[in-house]
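In the form predicted on its own, a lone chain appears below as structure tokens.
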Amino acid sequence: MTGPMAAVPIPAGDTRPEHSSLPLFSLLDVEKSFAIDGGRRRLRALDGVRLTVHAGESIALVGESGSGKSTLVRVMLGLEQVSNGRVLFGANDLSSLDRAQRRLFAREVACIYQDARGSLNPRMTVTDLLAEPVRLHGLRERAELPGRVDELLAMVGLPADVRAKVPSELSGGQVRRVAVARALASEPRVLVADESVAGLDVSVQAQLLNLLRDLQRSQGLAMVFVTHDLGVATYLCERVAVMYLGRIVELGRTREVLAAPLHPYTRGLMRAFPRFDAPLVVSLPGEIPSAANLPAGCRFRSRCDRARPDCALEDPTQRLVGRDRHLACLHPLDDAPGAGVDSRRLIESVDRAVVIEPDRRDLPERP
């Protein structure tokens, strides 16, 4: 890994970071291989990934799975080491945050993971889940815990009722809502969802992201949802990175990138979506390559109808192609007639599909 860069330092205890231009998250160049097969080969999760995240913004990571999502948000996170590359929060290399510095990263990114309930520790009740963060950042008196928890149960839509409950006698969705809850207790700056609406029932699933997109607009946090659900991303989220095998092989404005998409495994993953609750089952031919053996040149050439002989020769990276436009393609579908999808039709349909009047989210939750 390379060397530390000089930074600013975080300030430890309650201080908040002054507001600036800086991108709270900014990935240099980042790679992750693991390796397999005793140490004889190694597995690519990440490979030469470049992203930014302002504060306040909402960004999508969406692909199939193996695409290197998770692996992603687990080096953002600081829960792996990066194998190269540079994961920075604000001007501060993550690899070397002090004892302080990490504190007040743990406070300042909360995550939601796609096992809600079993990121909950079972023997909790609802209060103490939601006070511990709270007390441990030092961000109340004692007094003031019991009016915070029910401060985070109204933000949430829960009643409060629920508080002297363990996960247990939850439904799925208070569970979810429990979870996001918990991750806002410490006033976080940056919110990261890894599938958190995943395997919920459509109407639940619905209310949740409706919550979530009014919390990222009220609260003004920086959003990083992790889906390999487009309509989920169209939804919540106002940039969309798309990522195969390690890379982010298209990123821009959500809209954007569905009116007309660059990349064919965009325009794949947009024919392959036929609503916004449904799973992805990309109709592109052959097998996704190993990350272990990944092919020479481009690495989605075999799947790929736009595949010419260069394609074999040389790998793209990515490069910028507008104002706020990435791409890792050699022959985007800018010149291709007919490249584009009708996404008015889906936009719309996603629209109609998740939209829930607020004073629906108090309905009975199924379990």
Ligand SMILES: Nc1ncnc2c1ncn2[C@@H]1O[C@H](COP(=O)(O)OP(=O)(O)OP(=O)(O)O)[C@@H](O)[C@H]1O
The other form holds:
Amino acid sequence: MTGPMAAVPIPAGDTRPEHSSLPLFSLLDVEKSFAIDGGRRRLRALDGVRLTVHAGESIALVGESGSGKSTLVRVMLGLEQVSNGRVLFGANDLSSLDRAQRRLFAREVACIYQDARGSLNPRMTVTDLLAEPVRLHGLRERAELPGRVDELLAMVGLPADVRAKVPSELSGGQVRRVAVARALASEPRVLVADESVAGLDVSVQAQLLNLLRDLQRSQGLAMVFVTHDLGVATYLCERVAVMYLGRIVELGRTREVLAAPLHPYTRGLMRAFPRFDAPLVVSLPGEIPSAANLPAGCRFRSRCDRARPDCALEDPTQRLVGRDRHLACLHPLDDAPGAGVDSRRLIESVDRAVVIEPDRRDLPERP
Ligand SMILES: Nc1ncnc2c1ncn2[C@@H]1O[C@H](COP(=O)(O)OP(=O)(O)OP(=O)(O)O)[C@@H](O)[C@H]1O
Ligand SMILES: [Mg+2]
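Can you return the structure of this protein in the form predicted together with the ligand rather than the form predicted on its own?
Time for the whole complex; same chain goes first.
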């Protein structure tokens, strides 16, 4: 429960740079467009995105389907090249890492996927799945591997008797835990998760969320967490970035954003917020424009009840509007806190929903 990474022993000779005030990630006006229709048109999946991720902090990316959340994650993981702008990892541009920096990146940035089972080699035992990254990154001597595997299992609350099993012999919840343990095996500083709790049984989801929150606290892990669910965002993430058609339209501390949204789209999302376990369906009037054919002016104006003539003329870009608060709107909500939504009730309902403490009786005590 101390500072970042305190619980992860850093082996002697570690080449990790000292913790500095530099963010882990800095996204500077990132644009990503894809050629579509056989190259005849371009679709702008990310547009002027600015975001920093500091050590130990957690950020939720929320927004409807197609808003660019996965593209943002893929750009941060170096799986997609940006079309414009820069993605820095520490001080280094992701597009020009040398081999040693790439190795360090692979070690420090871990990812868990929605399809946990599909991300694990079905022929490998749990021991092999967890030992492999430890060996690959040279983090332990061979003789220490079994002990490290046991530590990782304990961290994610799995009993030691799963060691010899292959993924098909594990339950869905256990497979998720193995995937998380494997992600932790390289002793990362950032965990990136794209919809990794979506579609899960509520109790399994709650267990996994609790596990991730425990890990944040005990390991000082930074997290970038894609979710459709404002409840999940509130529970797990200090900050939230609300995305709409490739742009971060609002960014700030989660509870502040939910208590007093400034962007009409954020308020729309909050009004749509159904239950902790239900998918996000936003019922705002008007058409969602195509990312391949963005309108002039504000991309949200066709659905916005506050749109004025100037919204058709000027495209509001993401700008800093207060301490830690970003906004892309010409006519933000300026009503009293709450902006028409009883956000306290929302937050309370989220707390109630997640605080259905998961059944931990099946989990061994942590060392
Ligand atoms: N490789 C690609 N080629 C062409 N278009 C793409 C590609 N990848 C993503 N897109 C488009 O970019 C936009 C953003 O997609 P993205 O997958 O990032 O959205 P998302 O927010 O993750 O959505 P979801 O919630 O459905 O996962 C969409 O319009 C999508 O169709
Ligand atoms: Mg996605």
